[in-house]
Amino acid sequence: MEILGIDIGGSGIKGALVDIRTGELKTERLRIPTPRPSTPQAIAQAVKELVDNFNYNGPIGCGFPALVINGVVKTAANIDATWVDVKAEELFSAQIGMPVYLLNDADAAGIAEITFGAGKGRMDTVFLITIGTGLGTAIFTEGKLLPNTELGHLKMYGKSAEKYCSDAVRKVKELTWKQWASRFNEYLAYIEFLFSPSLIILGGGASKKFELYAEFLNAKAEIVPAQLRNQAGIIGAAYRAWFKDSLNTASQ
């Protein structure tokens, strides 16, 4: 079965059809720029434009860069402030004309990695950290997700951790990979102090460059790059949409 998965990021909105049995992309990944300002109506219209490029009719999964509870956006750290308390699932579904299921973008990536990728079969505590414009987190224990952790907003030096050691910070401050890794190691130590994970999977855009900084990372946990790289958000969103749509259909 093929489901459309969409990953909304700070700089781009990406989508593809996914075989939810294997986690494989069945089409080329399509990317369009995230509109500025990233208001609810602007994002909804951009998502519709992306969806219109696929010959598709069915449920859609959408990873979103915020805390999402029952389809409602509750935070707006890296998106327009007008998103707070927006019923985003309803907005997107009405705009597109198909059922849309929203979840936190890091949770979507984590679902993909725990189902098809680097965390497959792991029953211990597994962390996924997405490194990009910000820092996203997903936590799994016995294969089960604890949703909406958003631990990129843990406080470090009086500000959110993602303002200290995201990939965006590395670029703005023109840090070498070794310099950036020194900062990121502090964040890893914080995570390990709080949760003691056995496996840490690094995803997001920076996962494609894992070999450039892997030697500088220090942690007690095993650290590996995401196997699905920056496709994980699309794959996990599609998988979650299939799961939730199946539950909704069965209850009708």
Contents of the next structure:
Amino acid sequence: MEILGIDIGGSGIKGALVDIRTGELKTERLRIPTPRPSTPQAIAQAVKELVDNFNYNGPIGCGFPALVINGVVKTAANIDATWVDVKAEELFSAQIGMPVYLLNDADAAGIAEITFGAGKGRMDTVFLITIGTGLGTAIFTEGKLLPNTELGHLKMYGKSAEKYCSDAVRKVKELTWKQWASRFNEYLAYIEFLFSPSLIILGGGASKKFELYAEFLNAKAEIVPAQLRNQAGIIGAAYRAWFKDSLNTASQ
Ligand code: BGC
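Previous: the form predicted alone; requested now: the form predicted together with ligand BGC:
Zooming out: every chain and molecule, the one shown earlier first.
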């Protein structure tokens, strides 16, 4: 069964058809830049254009870079401020003409990794951190997600952790991998103090470059890159849409 998965990020909107039994991409991944300003109408239009490239009709899963509760966007750290309280699931479904299921982008990546990737079969506490424009987090225990954890906004030096050690900060401040990893290690220590995960999976754009900074990381937990790299968000969103849509269909 193939479901369209979409990952909306601070800099790009990516999509592909996903085989939800295996977690494999069945098409090439398409990417368009996130419109600026990233208003609800502009993003809904861009997502529609991306979807039109696929010959697809069915439920769509969509990861979104904010707190999402019952299809409503509740925060806007790395997207236009007008998103707060927008019923995004309704907006996207109406614009596209197909049911769209929305969830936090890090939760989507976590679902993919726990179902098909580096966290598969793990029953202990597993933590996923997406490192990109922001820092996204997902926590699993006994394979179950605690959604919308938003721990990229833990306070460090008086501001959100993501303003101290995201990949965007590394680029803007022109930090070496060693300098960035030393900041990120402080964040990992904070996470370990609070949650004692046994496995930490690093996802998002920086997961592709794991080899460049792995030697500088230190934590008590095992640290691995996302096995599905930065496709994880697309795969998890598709998987969630398939799951939620089958529940909806069963209850009709
Ligand atoms: C947002 C999170 C998101 C993360 C990664 C943060 O700024 O608050 O919801 O998961 O960025 O995109």
